[in-house]
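A single chain, nothing else alongside it, follows as structure tokens in the form predicted alone.
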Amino acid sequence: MSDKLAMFGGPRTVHRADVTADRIGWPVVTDAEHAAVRGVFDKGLYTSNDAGRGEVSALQRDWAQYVGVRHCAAVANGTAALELALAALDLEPGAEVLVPALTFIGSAVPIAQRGLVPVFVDIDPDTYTIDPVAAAAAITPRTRAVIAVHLHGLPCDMAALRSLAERHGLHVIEDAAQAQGARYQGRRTGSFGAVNATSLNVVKNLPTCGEGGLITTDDEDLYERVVLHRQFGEDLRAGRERDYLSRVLAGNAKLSAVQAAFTRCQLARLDADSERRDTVVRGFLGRLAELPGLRVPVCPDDRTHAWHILRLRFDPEPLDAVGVASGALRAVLQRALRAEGVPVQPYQIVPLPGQPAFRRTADPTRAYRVEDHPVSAAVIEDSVTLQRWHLNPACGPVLDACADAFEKVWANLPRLLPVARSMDYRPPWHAALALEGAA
């Protein structure tokens, strides 16, 4: 193998011919999924209004049993799941909800959609999940709930968050969209909060053939309110004649039976796929951890990791890169790795308080500022992510080639550091702030 970097004209390390669908394709679709979807057509029960006899009801029972809760309601997508969870809590308009500053915007949009105020909280620098200490500092007399986002597949410190919530009378809502199957102190994610949400988007560890979401709770009243908000506020429990009376103002967030049938097949393999993925991902990260200045994800001993996204941070100091901005180093390494065939990319380029949509619609008494969340900003600045390729448990040979590429790039660091030093670099969120200023 040539040691010359691909970005300087050398050969790629990860060859396109080796990155095949059977190794990195996701979701993995088998004969079981085809048969299950055909079964929906044969049965003719297409929606969640199936009197308990269709695939949606079956998925709800399966997921509740798997997570270890009493109730599950299937809905149209993960964002709808969070919004309906908030709706079920019936928080007063203007109430504040804590949410991490680093997450997908879908974790925070439902807060604003319910007429509530998102309060962004910085993250822990090791787990990338909400920092309980920062959350405690953000609580005011108007705070009513905290959304625990299990970012990248790692559960939050639920003991600390639940203790905080109990002291202040707050509701806990889990956003487990990236952590299906993960455990914290032996319990599944989705079983800790008053009401919890996950996503079945096609790129998730537990996917459907498109979009979907699941809401879990042990509270009978919360469950009934979720179901009431799922379809126009109507009471559609099995055994009742439809009266077309809307008890609350609500939209339509039903899941289709085709999507439920597909997900039930995926759920049957979730634990086996998770175990195989854990083995290959840990092997890959073990090789990367040997490289100086490369910080791989951690998984505390009291929890398991779903490995939905792999975030890798770069530290200039161990690389003798004095005077090189961490963001400039990240940008050069990202370019070199992509040239070698490794599809690293950012996951979010701005903390949520820097998103133009939030800054334009913010409570006039509240100023959302990126600089108030230094850990989130630093993580975005110095890291890249690897997404989707590793979800397929057969990805081992591809991850081995990716590790070869990392080692090749590190062997060429003396050629890359001058490039990083000479860059006219600006943090990625400056583009978002510039967009706001131009509007």
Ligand SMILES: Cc1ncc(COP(=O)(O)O)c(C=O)c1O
Second form
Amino acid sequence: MSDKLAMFGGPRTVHRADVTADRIGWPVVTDAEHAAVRGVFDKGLYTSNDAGRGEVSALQRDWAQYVGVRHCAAVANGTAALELALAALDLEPGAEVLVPALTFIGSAVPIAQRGLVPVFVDIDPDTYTIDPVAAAAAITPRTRAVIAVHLHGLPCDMAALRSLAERHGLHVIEDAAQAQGARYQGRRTGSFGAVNATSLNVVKNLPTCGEGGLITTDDEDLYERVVLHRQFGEDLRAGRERDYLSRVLAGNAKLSAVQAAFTRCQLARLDADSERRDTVVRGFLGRLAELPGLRVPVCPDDRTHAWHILRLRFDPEPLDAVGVASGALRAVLQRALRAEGVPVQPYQIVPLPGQPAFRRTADPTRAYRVEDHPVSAAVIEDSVTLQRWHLNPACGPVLDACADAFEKVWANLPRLLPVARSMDYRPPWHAALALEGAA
Ligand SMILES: Cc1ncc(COP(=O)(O)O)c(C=O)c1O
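Having seen the form predicted alone, please provide the structure of the form predicted together with the ligand.
Next comes the full complex, and the chain you just saw is listed first.
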């Protein structure tokens, strides 16, 4: 292996020819998916109103059983799943809902879309999930619910969140879009909150061939309300004739049978895939953990990690990088690693309260500010993520090459630190704030 960094004209460590679809392609599509999708055409049952006989109903039954809950409703995507979960809870306009400052925007948009107020809460610096202490501090007399986002595949501290919720009479809604199959104290995500959502987007650990989402609950009434909101507020319970009466104002968020059939095949392999992925990813992270100044994701003993996204933090302190800002170090390492062929990338360039959409449409009495969420901001500044490649359980050789690239970059740190020291660095959210002239 040549010592010269690809960034300075040396050879790449991760060779394009080795990064083949059979190793990193996602989702993995087998004969089972082809047959299942063809089966939908043969049967001719295309929608979720399949009287219990079609693929949508079957997926709902399969997923409820897998998660360990009584009810599941399949919907159009994960964002719709969260919106319907909130709709089912029937919170009064202006009610506040706690949501982490670091997550995908789809976790928070449904709150605002339902006329509720997102209250952003900082995250824990080690787990990257909502900090229960910060959540407690954000509670007001108007707080009604908390969205527990199992970010990157790691379940939140559900014991702390549930006890907080009990003390303050809050509903818990899980956003398990990134954590299908992960367990907390033995129970699967999606079984803790009053009503919970996940996404079947094609990039998720449990994907469909496009878009989809699933809602889970043990509560019969909440389930009925979810189904009411899934199709124009109509009462479409099995056996009823359609009466075209809209009992509540609601749109259309149904899942198609093709998506359901595809996902059922993926679900049949989910546990086996997760186990293989766990082994490969832990091996990869074990190598990275040897490098000074590199913090790999943790997984507390009481939970399992779905490893949906791998976040790696860089800390200048153990590197004797005097005068190097953590963000500048991250920017240089990101450039060097990408040049070696490792597709590290940011995940979110701004904490959600800094998103122009929230800053513009928010209640004028409530100014959302990035600086109120210092942990989220620091994590965005000093870390990169690996997405997608590691989802395919056959990715071992590719991750080995990626680990080689990290080791090569670390061997060259003395050449990179001066670059970081001299660069004109701006935080990643500069672009977002500049959009509104706030930077
Ligand atoms: C944490 C989280 N919540 C919600 C969503 C929204 O899901 P969808 O893209 O299916 O609408 C996603 C999707 O990326 C997500 O990662």
